[in-house]
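Here you get one chain, nothing else, as structure tokens; it is the form predicted alone.
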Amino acid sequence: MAMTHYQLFINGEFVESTAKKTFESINPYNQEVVATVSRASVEDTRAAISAARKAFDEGPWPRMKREERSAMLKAISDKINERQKELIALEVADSGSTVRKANEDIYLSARNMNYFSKLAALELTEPVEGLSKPGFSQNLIIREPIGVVGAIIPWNFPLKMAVWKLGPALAAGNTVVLKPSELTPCTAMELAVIIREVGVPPGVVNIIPGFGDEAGEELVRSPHVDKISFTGSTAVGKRVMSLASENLKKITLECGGKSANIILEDADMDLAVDGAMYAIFYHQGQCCEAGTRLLLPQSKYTEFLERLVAKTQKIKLGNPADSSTDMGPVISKKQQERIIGYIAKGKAEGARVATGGQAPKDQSLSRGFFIEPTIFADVDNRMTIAQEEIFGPVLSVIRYESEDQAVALANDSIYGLGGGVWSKNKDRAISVAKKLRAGTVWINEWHLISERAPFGGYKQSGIGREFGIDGLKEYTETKHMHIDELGTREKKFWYDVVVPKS
């Protein structure tokens, strides 16, 4: 793939950083430079915010007919589909995603934007039933765009996350400043090209690749930004929340997870073994809602673990652009070292490495940031590897004696993003699922998130929801409008409480 240079996208134009600084986006498989990218400074961020502010306060986007906004978002979806092959290749090179995963991601990005285009056409005004007698007053709930949205996305699903933020924000009539991760900026910048091509008015979408301590903090702190939508680690989410509190900015936070995957005694073992692997090793474990804690009943512990380990050892690590590759590299050298550090901590605290546990020794993988798929057995839920988010292909296997204990272990976490229950008895599985303190619970499944259903976390996994009508409402202000139908002073006897009679 030929190297590309990406500029900032501000007020409908591609421009260089005012500080003339750039950074490189690195392919985590071979450390080759995928692109050079303009690095947004504080000044650039302010320019993007100013463009978005003017576009919201004075421009056509919030005042446009719903059907027109809907058509424009549909055009973005269509363009993503048209450029599918190119975007897949870029996502693989930029993020280390396997081509099999990237193919799904680009398809879902287009589908998600198509769904948001339909939400854009919705009438967001509704009557309040039962509040008033006929002829007394009419009462309406009106949902209006918040204003300027600052969107900050992570590196694990670059294009999909950009769409997750832009879609509902734009559908509701807001303007946006989007900061992609400095580790994976490329497909977000290609999305800027598409946005310009379909004719979205200048300033409605601004995309500024940069670093958190410059562009990110300015975006969160600015009094001219009305809402922040952030996806990333809980630690950074707390920082965002703290900075946003300076002017009581509205926030949506989708943060970390340490999701528990409960296998009940009557689970289909073939299905559950494969499901447990999918839950943790999909995208090298770099998913916020990955099934990182596997809870096994004592009666099935040894057999399930043996089958899981045997199958895990067949996972093929390799070039993510090769369709036969099951797992690619993790995102960066820093992340690779962080994961190895957690593995060392797991060993030191007494957990047993059942398979994996290091960077592969295969010389053909030596330039990539690879970690072997790793399974820790005999894990105590109090161990660091069971409590902290590792964000890599590391599974903690924990045994339990009873269903109640399994639920207690699952809920013994500061996080509450996802969870899973595996059983042939659907009613039993639903009963257990209802007891889990998590925003999404799968039964005999994992990772399937729909743009039609709300997604988000309990506890320190976040605030608010993305997707569905709930996700759209996160990007709106709610106004109650009371419309008098009495029409005359004489009928308004309550005025007599204060107003002197003439």
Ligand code: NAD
Given for the second form:
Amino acid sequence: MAMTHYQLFINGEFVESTAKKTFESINPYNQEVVATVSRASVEDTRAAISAARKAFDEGPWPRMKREERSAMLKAISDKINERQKELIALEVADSGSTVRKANEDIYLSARNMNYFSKLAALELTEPVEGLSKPGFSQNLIIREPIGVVGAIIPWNFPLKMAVWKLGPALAAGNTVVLKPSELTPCTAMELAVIIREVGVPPGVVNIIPGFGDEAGEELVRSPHVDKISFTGSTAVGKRVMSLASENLKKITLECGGKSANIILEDADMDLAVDGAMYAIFYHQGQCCEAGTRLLLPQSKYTEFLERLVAKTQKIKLGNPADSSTDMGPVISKKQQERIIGYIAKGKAEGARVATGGQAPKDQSLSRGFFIEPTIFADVDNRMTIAQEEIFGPVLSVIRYESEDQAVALANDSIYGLGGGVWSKNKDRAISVAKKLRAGTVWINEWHLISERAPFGGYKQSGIGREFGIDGLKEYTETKHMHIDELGTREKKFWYDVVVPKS
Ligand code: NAD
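Okay, that is the form predicted alone; can I get the form predicted in complex with ligand NAD now?
Then the entire complex follows, led off by the chain already shown.
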């Protein structure tokens, strides 16, 4: 793939960083440079914020008819579809996503944006139930855009995450400054090209590739940004929350997870073994809601584990662009080393490596940041590998004696993002699912996140929800409007309270 240079997208134009600094985005499979990218400085970030501010305060976007905004989001969705092939190839090169996953991601990016275009057309004003009475008053709940939204995203689903932030923020009438991850800026910059092509007014969307402690922190600190919508690690989420408190900025945080996958004794074993693999190894384990802790009943422990290990050993690592590859590299050298560090900790704390446990020795993979799919057996839930988010292809298998113990182990975590229960008995699975302190729970399934259903975390996995009407409302301020219908002053309840009658 030819190397590209990406500039910052500010106020409808592509511009170089004022400091003329750039960085390289690297293909994690072969370490080739995919693109050189302008690096947004604090000054550039301020320029992007002031473009978004002006577009919100004076521009047409928040004042436009809902149908017009909706049509523009639909046009963005159509263009993503048109450019599907090229975007898939770019996502694979930039993020190490397998082509099979990237096919899904780009298709879903278009579908999600199409859904957000429908949300944009919704009338959100509603009456206050039980309060309005003809002849007394009319009471309305009006949802208005918050203003300038600063959106900060990670590297695991680059285009999808950009769409997940831009779609609802724009649908609600906000303007946005989006900072993609410094590790995967490419498809977000292609999205900027699309946004310009479809004629979104200047300043409504600004996309500034850059680093967290520079562009990211400036977005969070700025008094001219009204809301931060952040997806990333819990550690950075805490930093964002504390900086945003300076001016009580609104925040939504989608952070880390350590989701428990509970196999009940009556689960369909063939299905559950495959499901457990999908839950952890999809995208090399780099999913916030991955099933990282597998809870097995004592009675099925040995058999399940044996089958899981045997099948895991068949996973084919390789070039992510090749459709026969099951797993690609992890995102970076740093991340590879971090995962190796966790594997060492797991061993040191007494867990047993049932398979994997290192970077593969295969010479053909030596340029990539690979980690063998790894299963730790005999894990105690108090061990580091069961408590901390590894964000790689490492599964912790934990034994349980009773259903109550399984629930207690699942909930013994600072996180609460996802969870799963596998059983042939739907009622039993539902009763367990209800006891899990997590934002999404799948029964006999994993990873299904719909643009229509609220997604987000309990506990330290986050604040707020994305998707559906709940997600749209996260990008609105709520106004109660009271419209008097009494007419005369004598009928007012306050008449006798403080205002003298004459
Ligand atoms: P990260 O927290 O390191 O970075 C996320 C983003 O924040 C990046 O754009 C980064 O540049 C920026 N950033 C870093 N420091 C910052 C600062 N001080 N101020 C402002 N911005 C800053 O996370 P990552 O490594 O890119 O992604 C992996 C993490 O994301 C995992 O913890 C994963 O669970 C989480 N994640 C959560 C969800 C979810 O929906 N809950 C989805 C995907 C990923």
